[in-house]
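Take a look at this one chain, the form predicted alone, written out in structure tokens.
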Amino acid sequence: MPIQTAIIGCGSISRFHFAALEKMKAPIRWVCDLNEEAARPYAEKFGARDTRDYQQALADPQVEVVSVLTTSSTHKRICMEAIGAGKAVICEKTLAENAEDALEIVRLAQEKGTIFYTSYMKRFMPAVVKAKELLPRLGTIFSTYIRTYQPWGDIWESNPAEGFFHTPPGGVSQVVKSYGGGILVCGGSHLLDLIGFFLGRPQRLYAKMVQAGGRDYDLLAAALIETPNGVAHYEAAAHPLKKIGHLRDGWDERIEINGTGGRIEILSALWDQVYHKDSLLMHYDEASGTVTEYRYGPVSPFEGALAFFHDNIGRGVQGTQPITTGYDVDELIGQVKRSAATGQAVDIEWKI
């Protein structure tokens, strides 16, 4: 039987999640949105109810998961409420402000037995899921290169005027009201993600941000970071230049894997733009010496996430993704940080 969900969040990233979800034919009980305006149109589509006040949602004794898609601000309240509520959870990254709100939404949750997601959703991009399948025939890792350029425009030389990445003076950028910072936990959390995906958890970071003057974000974050699998050699980066990247479109995101009887190199196209581009896999073989390019028409990775979450949580399991995952990648932003103000290299010790 298709689990019931309720929405709760109708901004930008729920689109993504609403298409998902039609495709899957799962059934959406309640949408839930502050702006009535917002949750009124799927509300439609779906023949679900729609509400300003989740709390309708959470009461709700046929709602079987939660999807929250709201800003990480207001995560910790919406997900502590809805675990307090007996429901599956699925949230939007970043799970918390920080890793200590992330660590206290998952011990609740292993608390109370909830099944438990943060939505990483480049672990499931076609590239990714076949370059986790051949990572064994790479045979000892010995280093990483994993790297987000993203085109935020001309921030670096001056403030914007206007904008989502205008900073008023003594004000906060929308950018940071959305998210809680800039380039690194916009786009380098993802990044982030992927190293423990693929590498195990890090043992030990060093590294340096950018924030320019007049600006409350960063606009550059670069990481060397010791995992279990060799050195991952990390950097997050806003930038101007419009034509970089393998589709020329000035996404530049690319992973390079390292073995002794390999390599793995994925190039990834636009994060909102999945249903035009694709990414491209490449997997050298040193045995024989070959290349063979993996290469995948334009696929959204929300919908094998989506798929994912739900067939575990219909069999009442977490499966193969930790509870853990948001709170890890939380403590990695948070040392990152560390890290870059004290100017030193820091000990990651996970407290869960």
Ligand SMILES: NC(=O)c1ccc[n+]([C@@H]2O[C@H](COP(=O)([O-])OP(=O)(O)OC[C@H]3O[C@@H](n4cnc5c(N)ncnc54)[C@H](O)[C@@H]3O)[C@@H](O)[C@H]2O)c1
The other form holds:
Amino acid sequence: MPIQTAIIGCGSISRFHFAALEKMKAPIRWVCDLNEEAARPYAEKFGARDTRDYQQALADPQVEVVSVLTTSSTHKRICMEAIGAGKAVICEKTLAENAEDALEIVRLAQEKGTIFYTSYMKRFMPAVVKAKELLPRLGTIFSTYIRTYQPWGDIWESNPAEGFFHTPPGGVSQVVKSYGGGILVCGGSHLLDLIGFFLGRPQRLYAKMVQAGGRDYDLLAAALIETPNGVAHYEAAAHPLKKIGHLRDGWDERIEINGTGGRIEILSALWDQVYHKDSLLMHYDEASGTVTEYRYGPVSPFEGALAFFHDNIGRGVQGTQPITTGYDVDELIGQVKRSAATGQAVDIEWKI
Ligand SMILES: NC(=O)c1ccc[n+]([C@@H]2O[C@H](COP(=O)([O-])OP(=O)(O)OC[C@H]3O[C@@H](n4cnc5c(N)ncnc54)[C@H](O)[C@@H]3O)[C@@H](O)[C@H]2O)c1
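Requested next: the structure of the form predicted in complex with this ligand (the form predicted alone having been shown above).
The next block holds the full complex; its first chain is the one shown before.
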């Protein structure tokens, strides 16, 4: 029997989740948004019940899985209630606004035996899946360069007069309202997740951040991170350059993992244009002296993510993605901020 889903939050990210669920033919029992205009088209398209109050969906015993796709500041409350209602939960990243809140959510999920995922969909990019498979062929991994340069427009020099990146005097910018921070939380969080995914939980880091002048968000976060598999050189930056990156569209995100037996390089495609742009993976093998290039065509990583989550939920198992994923990233975000604020390297004490 396909499992019944409730979607909470029908804003911009939800279209990728709806498209993935449609492809899987997963029944959507409820859609919920505070804004009726946002929810109604999906309710009509999927024949789902429509509500402004997510508790209605949580109270429905037919609902087995709840996707929390609301603004990040609401994740904690909704996730805790969904866990309390006995549902499996898929929450968009970032899990919470800080590591303490993320920890509370994960501890409750563990206590209740909930299957719980934070959806870092880049783990499911075909190039990333293949790279993970190739990792044992790299021998001893000693150095990784992992960085995202994201085209946020010309916002380095001054506060934009309006729009997503405008910070009103004494107020809060839309980027912080929706996502809880600047480039570290937005694009940077995905790469912190991939560091854990590829290299294991880091032990120590030293970071530097650049705050936007007169605004409430950061434009750059860089760190040297010690992991169980060598050092990671990490950077996330918002930039104004229009034609950099391997597709010359301003998106310049790359991962290079170096080992004694070879090297993997991933050049990713702009995250919200995955239906017509594809990523590239190259594997250099020292033993044979050959380079193999992998191209997959445009694929939405949300499809792989949702298929993986639902398959596990259907079988009643957490599977290979740890329940702590969202906490791990929120802990690293906190430690990057702490190191940047103090100018000191920090040891990471994992609390779970
Ligand atoms: N995976 C990614 O690469 C990626 C990219 C963008 C956003 N996100 C994450 O997705 C989440 C949503 O971002 P978005 O861009 O869709 O934001 P959005 O503002 O477009 O949509 C959020 C929606 O949630 C609704 N909402 C807020 N509180 C609610 C509540 N209590 N009950 C019901 N509905 C509520 C809002 O009305 C809005 O329609 C954020 O956590 C964000 O960090 C992830």
